[in-house]
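The chain below stands alone and is given in structure tokens; this is the form predicted alone.
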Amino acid sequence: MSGTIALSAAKLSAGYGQKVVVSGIELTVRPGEVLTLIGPNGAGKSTVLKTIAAQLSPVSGTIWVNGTDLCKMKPDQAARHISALFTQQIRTDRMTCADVAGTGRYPYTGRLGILSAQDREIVTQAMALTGVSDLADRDFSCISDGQRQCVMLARAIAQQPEILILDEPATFLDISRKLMLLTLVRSLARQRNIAVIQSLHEIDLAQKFSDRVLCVSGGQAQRCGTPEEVFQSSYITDLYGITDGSYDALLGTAEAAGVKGEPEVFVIGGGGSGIPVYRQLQRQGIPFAAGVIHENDIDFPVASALAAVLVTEKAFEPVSAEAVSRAKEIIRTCKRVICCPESFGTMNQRCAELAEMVNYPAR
């Protein structure tokens, strides 16, 4: 990433008229960097993006684009620096997808909006990048929401911006398209030295595809830093007010709330083998116990979130006789024992004793 600054904001308050929606915005984005805004619905992420895209005037504070006050730029001048994709649907009248993508060249075509051969080549390349070349001659109003999103991204890319602003770009897309789009955005940032500012609802993807993350909640711009600094389980839980479940920042996964009560089933897990069973029992509303799980095992975070009772062992230590004894006590109170691993290794060899109780008489 470049050491220069593409866009910065200081003491910025974003809103409508004089009504402040988000205050305390301090940010700096460099060429080649991806900054992602996260936060609960209605927090004001879109309002912030519209403000730094010059679609809304700041309530207070200043935005600089390459050292120039954005508010002092003419619209056509700003459009040569900034390209934006927002979630609202655009209205078209018998426009093909290529026509829509071609509007990204308007900042360069003059008042008549006539595309040159070079402009058309740029549009063609942008549509190829976003995987919508086959839609070029299709009516924009007759394609799916996900396809429209990709065409609109092609439009934004065709504008050849220095700063690309994306409001929930993964909305409407299936998982394959989400990954394709976010990989493309990151590649564009690196290869074309574009500063990207986006918002995402998919916080697991924000964690994986961002260089820095800005959190917005309660009318304030809050924590800003690298994904490693921002994504801590307790902070994400507070940021989103999670009460019906949990979020594990290490794995980037959300889990439903576990079923409370006396365990009816004991699950012998480990090495990821127990995870599908834990989730199935949770969906069925059956309280269960699990063990013996090492604290560094991939099963551990899911079992911790979903099991009514969990028997654990310290990381890198062999399963102890005490842990096995505790697990046996719980098994004797359960109706059923499920053994998920097909075999046991050196560190969890004692769990084989628990596997012998799979046919233990139901109480």
The other form holds:
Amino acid sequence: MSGTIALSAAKLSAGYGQKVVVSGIELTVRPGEVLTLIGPNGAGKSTVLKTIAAQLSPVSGTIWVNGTDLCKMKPDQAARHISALFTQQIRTDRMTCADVAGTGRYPYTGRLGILSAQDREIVTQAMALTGVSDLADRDFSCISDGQRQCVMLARAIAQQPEILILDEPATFLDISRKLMLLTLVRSLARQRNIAVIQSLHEIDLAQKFSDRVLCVSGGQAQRCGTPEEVFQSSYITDLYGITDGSYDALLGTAEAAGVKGEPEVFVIGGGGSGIPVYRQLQRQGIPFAAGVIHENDIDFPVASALAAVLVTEKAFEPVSAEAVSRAKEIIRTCKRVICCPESFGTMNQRCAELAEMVNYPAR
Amino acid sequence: MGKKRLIRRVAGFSLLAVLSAVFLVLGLVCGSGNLTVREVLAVLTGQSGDIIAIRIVWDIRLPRVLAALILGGGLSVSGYLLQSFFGNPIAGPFVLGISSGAKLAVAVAMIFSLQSGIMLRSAALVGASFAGSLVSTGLILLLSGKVRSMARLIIGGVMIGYICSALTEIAVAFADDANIVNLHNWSMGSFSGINRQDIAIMTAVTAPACALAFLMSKPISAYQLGESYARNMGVSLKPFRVALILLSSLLSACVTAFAGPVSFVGVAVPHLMRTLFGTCAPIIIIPASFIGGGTFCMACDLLARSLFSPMELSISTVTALFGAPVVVWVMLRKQSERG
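Form predicted alone already given; the form predicted in complex with the partner chain follows:
Full assembly next; the chain just shown is listed first.
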């Protein structure tokens, strides 16, 4: 199985007509694998997906589906290999959700498109998988956007594809449904050996639910690799051109930009107790200093993103006297000291000295 | 669910069958010189000796009723195809100016042929009408562009309709006096004056076109989810779209060639059928539109000739009276859906 390739693209340029939107795309997706496209708005992720889904002809290059050139496949033949979920909303007139999901059986029905009992069973199963069984008889135009997304996914699943293309499938969904949908896509890929190619704006989720990630930016396909290879904070910051804040790729959290300036408040943190206070001060626009934080403390990434001044200590080392005296100097210039931890332990014993300064700030 | 739907479909088609039978009979019975149902039956089964009754039924009323049935059906199917094509519930051959384009082409063909002393056969008129409707459809396609704006499409269609009607009036003004009355009647729309040969020709055009439309139910249903999904389901878009346009133009051209422009049937009937059957599935709505459109036109024609008898109203007057409110209803419904 490891030898088979569901879909591959070589030297592919995707775009409209002769106008190239994204070039330099090299892809291989194996059955059972989830490949996620990430990149800023307007980078051309959708264009790439539309091209792979045979909606657009490649400007140049070739897409191979199970060893056949996609451009040379007839539409009805391609439909048995590839099904898709697009971002564009559809308007229907008097169609129930089961009707809409049932259109996924199109490539398999006869001349008049009448669903057989077996087709209906497949549709019912697909709707059960995406959790929309109870909507079967409801009018498709009278349900929520999120529900519609799940019905359209059921439609794509009912098409029984080898390659499933999802353009921002998690859009419109609440966090619980986002997780449900991505988990479902993951397990579908594994159980039915479907190759999934999707685009996601939720990069924190992309990191957790993808086997491989392809970055698209500036009209070029950029890095392609495992989430571990791609998700490095500096790279993600560059990829999206983040200026107003920061993204921690290890934890998958975004922070607003820290408030610059002379610190007005000193926050004694540690063990996660500092994070809520850092964020509160940031929201209020108050520049603050934080310390003394170990470099392996959970407070560390947030503090380094938000604090104007940060006093740190090396991981696994007790807080040193030098660090404490540096912190004390900063405290003398602050109007206020906030002590977050309820108690101190062996490694940050010296921070207790700082805590004593809570009651008499310098001025 | 399956059972409920089935019952609704059976009930819907039964209702249509009964209504069409009722108006078919009424169409044969009513008119100047009322005949009884028994007399009509006697004529149809060849057991009547009343020559006047035989002439009335076979030469006048039966062709007229059949024309209303066939052309009304074809017009409704044409409207449904256009609505599917444009993804717009108030598209139709009259609203989009396609009927008017066909009317202009037929009027010009008639005037030229009459002036050169040739009597055009109805098949040639269907041809001219088809050419005219294709030109109008082409203009509409250009106007609608890639933007699927409902208002833009309809306004464009109405304008094309006005321009074509104006040109037709001008053409009629240049025609020989003797032919004006005839042309004028026809250009207002009427099912009168249709003979049995015409019936044969319109059947030969409408029946295969409607059958083909029915066979396209599957791609039409896919197309209802939009182009992207239709493509993803395996519809070859280009040939499909060409086929839709050709069929709908041919059907409305056939109607215009024989009965002149008939307004609003193409919009109103498919909508009434969607409401009656609670679905937009083409496999149901195409046959339902045919029967429903035929029935609607038979009923309207009956009113047109009997309301102010012996004076006849033009068929469009009556169809507009019943059809236009349906269009308004659809527009209001769409508005409330969005708001």
